[in-house]
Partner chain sequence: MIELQGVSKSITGRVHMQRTDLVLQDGTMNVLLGPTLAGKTTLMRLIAGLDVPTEGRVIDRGQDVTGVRVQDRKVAMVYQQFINYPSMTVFDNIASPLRILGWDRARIEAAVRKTAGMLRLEPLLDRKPLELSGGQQQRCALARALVKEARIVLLDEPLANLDYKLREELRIEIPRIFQESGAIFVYATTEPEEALLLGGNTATLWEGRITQFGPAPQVYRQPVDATTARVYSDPPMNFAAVRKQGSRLVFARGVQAMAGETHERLADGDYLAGFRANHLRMNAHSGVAVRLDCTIGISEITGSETFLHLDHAGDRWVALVHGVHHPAPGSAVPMWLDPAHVYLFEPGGRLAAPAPYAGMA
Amino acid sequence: MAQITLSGLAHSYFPYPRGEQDYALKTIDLTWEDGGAYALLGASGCGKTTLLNIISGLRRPSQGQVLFNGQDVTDAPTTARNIAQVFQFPVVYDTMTVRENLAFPLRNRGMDRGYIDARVQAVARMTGLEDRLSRKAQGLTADEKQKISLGRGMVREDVNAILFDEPLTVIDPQMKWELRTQLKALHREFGHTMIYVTHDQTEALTFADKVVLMHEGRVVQLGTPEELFARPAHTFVGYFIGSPGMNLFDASVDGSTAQVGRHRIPLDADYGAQAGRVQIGIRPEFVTLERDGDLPVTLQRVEDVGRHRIVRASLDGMALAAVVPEGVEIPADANSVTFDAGQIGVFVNDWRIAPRGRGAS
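May I have this chain by itself in the form predicted in complex with its partner chain?
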């Protein structure tokens, strides 16, 4: 297992990049602790797959270094890095049995028979494949095949990190739950360094201790799921995390009040006077519908998602979403909303700013 450090890493697909726009990955400095569970989250084209390929050794970065336990592996080939990878579509050796699949990486490394048998048994028990060991891999279901992929990684005791490239794409929702839970349990028990690439916020947040959110080749925030939700560092984080994402409004801020259009909205702290593009953001979970409240809105639509409802409304022509939990009535004559002042974030040129007298949060 290893601590993975990316130092001054940048990558361009052009041999002679002319400027920042030519870089698929802009400068990244990151350290992933040994034994951590990390997610690389972002939309397609944000650079997360490029980054994964650099870590696995499929691609050499244009600049910077990749360090495993402080050792430079930037030029080391995949085979020398001792990593394991689970792909989007299950990759198994069709003609082999499950047992042979699991034994394959050890056999290739010339381990002795007794050791291989013991490891395969242990891994099969961990991944719940014990009763499948003698079956051909070909006829198994997608989730079982993904377990084999995972097992082939875990069978090596010296594996530095296990990389996951959107591993649940072809899995049905019901099985997703089981696989995800198992993955997390395995991580807790055996403490491999795990890096999980996905565009799905639920998968990223539920899997990872720390999430790296990427946008246009840049890391916009590294934080716990809670931090990403409660204190997004960038408007993109606000939009991308949460379903629906954060409500954002152009505003001007003076001290502890924000002015949105003709409405004054109280803030819970003093932000001074801000220049540049100023926005305030509030998550739909902290918007309350009521009658004759602070901000008059027009209700447009209510979407019933079962455990809660999403109310779509318009505040002077600006779209606004509110989340109402199941069992809470939506007043029949609701015509306004109130924001929970403690949950409002202030963003200048897309980056979140801290109120006066407090450090960056």
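All of these numbers come straight from a predicted model, not from anything done at the bench. Residue numbers count along the first chain shown, from 1. By rigid core we mean the largest C-alpha set that fits within 1.5 Å across both forms. Compared with the form predicted on its own:
Of the two rigid parts, the smaller turns 13 degrees against the larger between the two forms, judged by C-alpha superposition.
Switch from the form predicted in complex with its partner chain, shown above, to the form predicted on its own and output its structure.
FYI, this one's just the chain on its own, none of its partners or other molecules.
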């Protein structure tokens, strides 16, 4: 296992980049702690796979360093980094049996036969392949082949890290849930450093202890799922995390008041006078529907998603969403909303700012 540090790391696919716009990865300084379970989350094209391939050694960064336990491995080949990587689409040896596929990484390292058999059996049990061990991989489904890839990535106990690049893309929804649960159990049992790349926030938030959220080649926040939801550091985090995402409104802020259109909205602290592109954000969970409340709105529709309902409304022509918990009535004459002032974030040029007299919020 290893602590993985990225120091001043950036990457461009252009031989002579002329500016930040030419970089697929903007400058990153980040540490993945030894034994942590991380998700690398973001929309397609944000740089997740490029970053994973730099960590694994499949690609060399344009600048900066990759360190494993403080040792510079930027120029070290993949084999020297002692990592396992599971790719988006299954990579298996069709002419081998499931048992031979799972055993392959251990046999390559000359491990003892008894140890190999025990590890193969343990991993097959965890991935639900016990009754397939004697079958050739060629005749298996895509689900089963990806389970072989996952198992082969996890069969070694001595790896510095296991990297997963969208490993459940070809897996059916029910099996995805089961495999995520099994990966969490494996992490608790063996304590490998795991980095799991995905564009699916549900996968990220249910797998990881900490999530690294990327946007346009930049790491915009590292935190627990709770931190990303409660205190998004960037408007993209507010928008991307949550269903529906955070309500964001262009505003002017002066002290403890925000002006949104013709409405004055109280804040819970003094933010001073702000310049630049100023926005306030609030999660739909902290918007309350009522009659004759603070902010008049026009209700447009109600979406029942089972556990709660999402009310779509318009605030002076701006889209607004409110979440109404199961069992709570939506007033028939609701014509306004109230924001929980303690849950409003203030953002300047997309980044969250702290109130006066406080550190980063």
